[in-house]
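Only one chain is given next, in C-alpha cells, and it is the form predicted alone.
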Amino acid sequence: MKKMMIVLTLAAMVAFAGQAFAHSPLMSCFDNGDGTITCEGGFSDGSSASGVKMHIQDGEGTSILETKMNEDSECSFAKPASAYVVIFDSGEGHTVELNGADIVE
C-alpha cells in the first residue's frame, strides 16, 4: 500500500509540474481624472510586463492605438471619447481584455 501511495504521489507531481511554472497575465487600469487612462500589468509569478503589447480598440473592434508597456510595466493613453476596450497582449493564451466602461477613477 505504501508503494502505491508513493507511485500515485509521484504521478500527481509529474502531472502538475508544468502548471507550477505557468504564469497568468494580470492588468488593472484606472482613470486619472485628467482625460488619461493608466494601465499596470504583470504576471502572477511576479514577472515584469515591460514591452508587452497593448491594444486599444473602439466599440466596433477597430484599433485606435497600439503601444507597449514601459519599463515600469505601465502604459498611459488619452481616454477615448466613445466606447473602448483595452487589451493586454502577451501572446497566445496570455491576453486580458478590459472594457473601458469598467475603468473608473
The other form holds:
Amino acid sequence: MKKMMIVLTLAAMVAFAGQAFAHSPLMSCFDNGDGTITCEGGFSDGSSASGVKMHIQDGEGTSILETKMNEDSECSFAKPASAYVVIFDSGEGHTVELNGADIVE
Amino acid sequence: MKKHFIPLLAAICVLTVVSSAFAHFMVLYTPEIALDEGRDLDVRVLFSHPAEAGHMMDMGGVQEFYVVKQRGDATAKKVDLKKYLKEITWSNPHASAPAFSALIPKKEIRSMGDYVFVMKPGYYFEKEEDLYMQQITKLILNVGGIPGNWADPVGLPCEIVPLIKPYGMWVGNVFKAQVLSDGKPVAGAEVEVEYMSHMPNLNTNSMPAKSSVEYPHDAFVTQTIFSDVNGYITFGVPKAGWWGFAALGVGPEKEYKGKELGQDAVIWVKAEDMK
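What does the same protein look like in the form predicted in complex with its partner chain, given that the last one was the form predicted alone?
Then the entire complex follows, led off by the chain already shown.
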C-alpha cells in the first residue's frame, strides 16, 4: 500500500511537472491546392518543433508516411487519395491529431 | 436675446476647451486579436478620439502598412499590406473624415504565430496648436497560440514594446511596456491612455453615440501616465475591451514643412473578462 502511495505521488509529481513547463504541442495543416498538404507545428512557449515525428495514417490507422518536422517546424507531403489522419508526435501526452477531412485550403 | 446669447457663447467656449483636452488616437482595429486559426481579417484605420466617438481627423494617407510575422523561433517575415487598403469615410456622431479599410486575405494570416501589424500614417496638421502630428501605430495578433515576436521591437522610429502578451490579457492584469525612440528607452515619456468606449461598427464604418462608460470627470476620459527612468510604463487594466496607449512626441523627427512635428508611438491591446 505504501509503495502504491509512493508510486502514485511520483506519478502525480511527474504529471504536474509536465504542466509546469506549460508547453502544449500545437499543429495546423493546410491543403495547398496543388495536391500537397503542409503542416506547421510548435509549442505554446514558442519553442521549435524541429525534428518532431510526424505520422500520416489512413482511416484504419495504418501508416502511410513516417516523417519529421523540418528546421522551420514545417512538413509537406502528397495529399493521400483517401481518408487520412496527421499525428504530430512529440512524446507521450504531447501529441496533436488532425483529421484529413478538416484540413482545407 | 442677449441674455441667452452670453450663456450659449460661454457654453461653446467651455465645450471647445474641453474637447481639445481629449486625446488624438490613431486606431488600427480588427474585432479579434486572439484567433484559433487563420482567416480573412477585416481591418480599419482611422484617426479619432475613441473614448468619446469624437472629432475625426484626416491622417494624411498611409505611408506604410505591413505585418511582421513569426511562429515560435522561426525567422520573422515582413509582408507589405498596403495593396489591401481602400479609402473609406469614417463617421462618428458629429464628425467624419477619410479613413481606410483593409480585407487581408487568409493566405497572409494562415500560419500559427504572432502578427505585429504596423501602420505609419502621413502627417496631420493640427491648426489649433500650429503643429503636425504623426502616430506610428502597432497592433499585435496571434493565431493558434504559438507565440513569436510580440515582445520584439520592430525597429520603428518610435514604438511601444509590450512585456505582457498584448492579445492575452485578463482584466486586472498590468499592461507593462517599454517606450522606445530610435531603439533607445525614453525616460519620462508622457503616455495617454484611452478606452474604446464606443465600439467601432465595421458594417457602417462608424462609432455609435452611446458610450459604454460613464466618465465622472475629464481626467478619466484620457488618462495620463509617464514612463519611468528606463522607459517602462505600467497600467492596471480595469475593464474588458480595447485600450490604446500613445507616447507623445517621442519620435526622432521633430519638424515637418517648417513646423513643429509630434511623432507619437501608439499601441492597442485587448483585455478579456475571466469567466
